[in-house]
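The chain that follows stands alone, in the form predicted on its own, written as structure tokens.
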Amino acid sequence: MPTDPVLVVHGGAWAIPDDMVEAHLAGVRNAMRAGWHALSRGGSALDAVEEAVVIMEDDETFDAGRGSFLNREGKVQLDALIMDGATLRAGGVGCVERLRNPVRAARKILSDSPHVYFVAEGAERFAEEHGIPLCKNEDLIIAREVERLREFQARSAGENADLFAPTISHDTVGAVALDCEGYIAAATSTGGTLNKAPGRLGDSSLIGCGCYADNRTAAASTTGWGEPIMKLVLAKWAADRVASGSLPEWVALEAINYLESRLNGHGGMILLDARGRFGIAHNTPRMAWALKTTGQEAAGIQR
């Protein structure tokens, strides 16, 4: 039976300043407005999660792809992951350094390999034996993020106490979608945490933690600190309990409550059933994000 479309996207959670307020917003519209082409077209869930966070991996605004954060020796490491609600295939990469769009190559493995995760080497060999071409880590440097981590390093001299702090950007990126055929998928992407030690890998690209969808219950993507998310393994946390029948609107915030509760931690949530209803939830001082249905559009940087 047909189903209307329904398309959620994010764009990070964090004290994001004013003067970023305005990219922040159009770089989430710019990602809804291709996912949603993808779906008024006729084309899956997992192809609209697809193409959203691809246009959020291209721009500079956000942590993933080009522009991401550079860890404590000054590279760009990405980590993503995307999963089918209707066939709980997931596909997901961390770790890789020569990738433009992590998630193309997360798609890549959930559609042409047995296994659901790829790390590091491995993973920029799979991808580029499937056609995705690799390019140097140089290419994702830019100067914003080098002066960001020199300052950093600088002010914190070797301690990282203040690095998961709100006001350190957390500009994860995701989205969730609801098909005309009525499943459901979800796709996040990231660069990580500013300063990480090489090799770290956060929730992001971890199934049911930063990501997770199953027609049966919902799509979530996180954004945030990733250590308490993975502790909770808070995505498949949120599904389960909208599969209890609680609505996920109320869900997504109850998850963010007991991210901070339990483990004091922060971040963001959007969340989507195959039925269509929607949540979105943070409790940091701004969250990015836009969605659209048939008869609904809007974005904005609080909720």
Ligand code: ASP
The other form holds:
Amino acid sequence: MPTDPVLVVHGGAWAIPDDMVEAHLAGVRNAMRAGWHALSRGGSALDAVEEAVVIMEDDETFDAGRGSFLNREGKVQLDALIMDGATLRAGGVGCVERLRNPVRAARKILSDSPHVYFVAEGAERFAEEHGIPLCKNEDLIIAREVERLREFQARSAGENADLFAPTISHDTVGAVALDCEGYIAAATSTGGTLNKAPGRLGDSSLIGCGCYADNRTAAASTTGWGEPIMKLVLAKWAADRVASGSLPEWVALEAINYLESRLNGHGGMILLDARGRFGIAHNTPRMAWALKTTGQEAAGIQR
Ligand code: ASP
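Could I see the form predicted in complex with the ligand next, after the form predicted on its own?
Everything in the complex follows now, all chains and molecules, and the chain you saw is the first one.
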């Protein structure tokens, strides 16, 4: 039975400063348009979340792709996951240093590999063998982030003193979509946390933590301080609650309350079920989001 498509995207949950609001809103709107373009041409939910995330990976505003936070050694290390709610197929990459669009490699893993997850050089080799060109790590680094790392390291003398405050930037990007066939999908992509240890993997690219999709439950993408989100397997936690009858709108709020009450975590979530019902929630001062349905189009930095 044909379904009305739905697309929701986010561009990170934190205290987005006033002078960065416009860039965040423009970024999530552009992502929403690209994802919607795919959906309205009969593309799948998977196509929509991939295209939406690529736009935000290419946008230096966000902590994904070029312009991401630097790790302790001044390198960009990227993680991404994409998941198909129709089949439960998934593709993930972690700690990649030479991919402009990790979500494209994740999609290739989903479609062309019997495996689900590749990390570091193995992920880059897989991508190259499947026609995705590699870049240099320096191509992903921008001056703003070199300066941000320098300042952070000078302030904290290398310790992660204030790394986990809700005001610290969390510009991870993600999307959830429902297509005309009634299938849902989710994708999340990140550069992780500022000054992270090399090899540190966050929640974003882990199934059920930063990203999840199952047509019988829901599609979810999260952002925020990754370690607590991982410990609670938060995306799957939320999807399961939708399956047991709760509205995504409420479940997204409950999930973020649970994150805060259980582990003092902070972040945000977008959640969508196969009936097109969605939720957007965060406990940080702001979160960039945009959504589109056949009858509604909106974007904001607060919910
Ligand atoms: N969740 C991401 C991580 O911990 C960071 C973010 O959302 O900005 O890697």
